[in-house]
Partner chain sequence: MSVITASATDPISRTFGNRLWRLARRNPTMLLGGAILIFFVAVALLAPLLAGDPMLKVPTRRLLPPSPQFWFGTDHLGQDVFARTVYGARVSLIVGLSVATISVLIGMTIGLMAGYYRWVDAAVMRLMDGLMAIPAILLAIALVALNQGSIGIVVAAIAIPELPRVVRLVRSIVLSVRELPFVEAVIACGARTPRILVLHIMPSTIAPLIVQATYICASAILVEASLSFLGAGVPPETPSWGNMIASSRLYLARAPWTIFCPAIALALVVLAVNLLGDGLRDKLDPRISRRM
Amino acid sequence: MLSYIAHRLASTILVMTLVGIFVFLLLHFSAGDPAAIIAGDYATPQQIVAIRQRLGLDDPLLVQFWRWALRVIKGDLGVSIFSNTPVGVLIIQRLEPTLSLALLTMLFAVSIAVSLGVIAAWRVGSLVDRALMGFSVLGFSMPAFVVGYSLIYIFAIELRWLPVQGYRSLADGVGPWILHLILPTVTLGLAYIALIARMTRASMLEVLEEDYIRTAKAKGVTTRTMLMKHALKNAGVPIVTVIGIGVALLIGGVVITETVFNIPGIGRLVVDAISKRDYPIIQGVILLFSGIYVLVNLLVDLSYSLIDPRIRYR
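So, to be clear: I want the structure of only this chain, in the form predicted alone. Can you give it?
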């Protein structure tokens, strides 16, 4: 196990290095000049050149990348071009809204999706199964911004049950914190629910055809015990795998959802940085998201041995 973890961590370093190179080149080859944005519409070419020299943007790409990579190795993600604030400080300032939204979405989506998948597999072919799978297809096919604006119109504008936009810190109380996160959580979690529910159903259907399930039924085991203890546990590896893969979907959805609901999180920080071509912020956040995704997949791989003791790592 330890050798496997060490091998995965070593591969993680390689992956993060490739991600860093790709993001750096992609940003610097994209259209737009941060020096021109900083200077404004009425700046002279000489002023723009002076700003580029001050920021080091006129240096060769290799020199710029090497300078940035050395800072990252030391734990320094750089300084924002526009606010002149360290990127790490900006990320920490925006961490609570994003972390709250992501954790609530995962808790909500996983609990709902697994339940729906188990019910659909148990009642396969029935009206309940078709309805649940139809809901899954609809949820996965609808863009997050369409779902978000629809929920805002129904529950915030028409019914006035929930806030339209914004975020309230947990320090302001659990009630306001939850109220401001209900609509974003449902918006972000809908596609995640659809993905996990379909995989849960498929995995459960395969397990329910096994001989030990028929034996459990013959012994008079209750349906609840048969589904949750015997079937779901043995169907757990594919479900956990798709939950880990879905983290990428969750990360991408955070950016859209925070923009729709005006949540001052890391996703909104990225959107603002892209519009300003603030390279250090974009690079730092993408590296952070990439690291989280790789770490989550490592934890998912390690959880296989807990779900199925037959799995061994070499």
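We call the rigid core whatever largest set of C-alpha positions still superposes within 1.5 Å between the two forms. Positions refer to the first chain, counted from 1. Predicted model only: the values in this text are computed from it and were never measured. What changes on going to the form predicted together with its partner chain:
- With the core superposed, L299 shows a C-alpha displacement below 2 Å between the two forms.
- Positional change of Q64 between the two forms reaches 2 Å or more at the C-alpha, relative to the superposed core.
Shown: the form predicted alone; wanted: the form predicted together with its partner chain:
Keep in mind that what follows is only the chain, not its partners or any molecules around it.
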């Protein structure tokens, strides 16, 4: 087990190094000279040269990468070109809305999706099952912004049940906080629910055919215990895996959902940075999100032996 963790940690570090190289090269070879952007439209060539020297943009690529990587490891993601604030500070300022949205969505989506998947597998071929499969195709096909604007139109503009846009901090009370997060959570969660429900159903179907399920039924175990204890626990590994992989879906969705609902989170930060070409912010956010994604999947890998004690690592 210990050597497995060490091995997985090593490969995680390798993957993050590769991500770092990608992100560094991506921004290095992209169009637009950051020095010219910082200097503004009316800068003289001499001013641009001076800025280039100050930022070390004329040094060899490897030197620049090494310098950049050392800073990132120390937790310094650079300074925003426009606001002159450290990117780390900007990210922390915007952490609460994004974290609220993402965690609430995960909680909501996983609980709904797993229950739906279990019911669909239990009553395979039934109306519930077919409705779920139809819904899951729809869930994959509807872009988050289409779902978001439809929900806003129905529940905020026409029915006036919920606020149209915006975010309230948890410090202002749980009520307004949750009220502002209902529509974004549904919007962000739809594709995630579709993904997890499908996998739960598929994995449960496989397990429900096993002999020990028949044995359990024969010895008079209640349906509830049979489904939840005997079947779901054994069907858990693929479900947890897809929950981890789906985090990528969630990260992409956060960017769009925050734009639709005007939530001042990390997603908005990166979208605003695109139009201003604020390189350090884009770099920092991609690194952060990729790091979270890799970390979640590392935890998922390590959780297998907790879910299923038959899995032993060598």
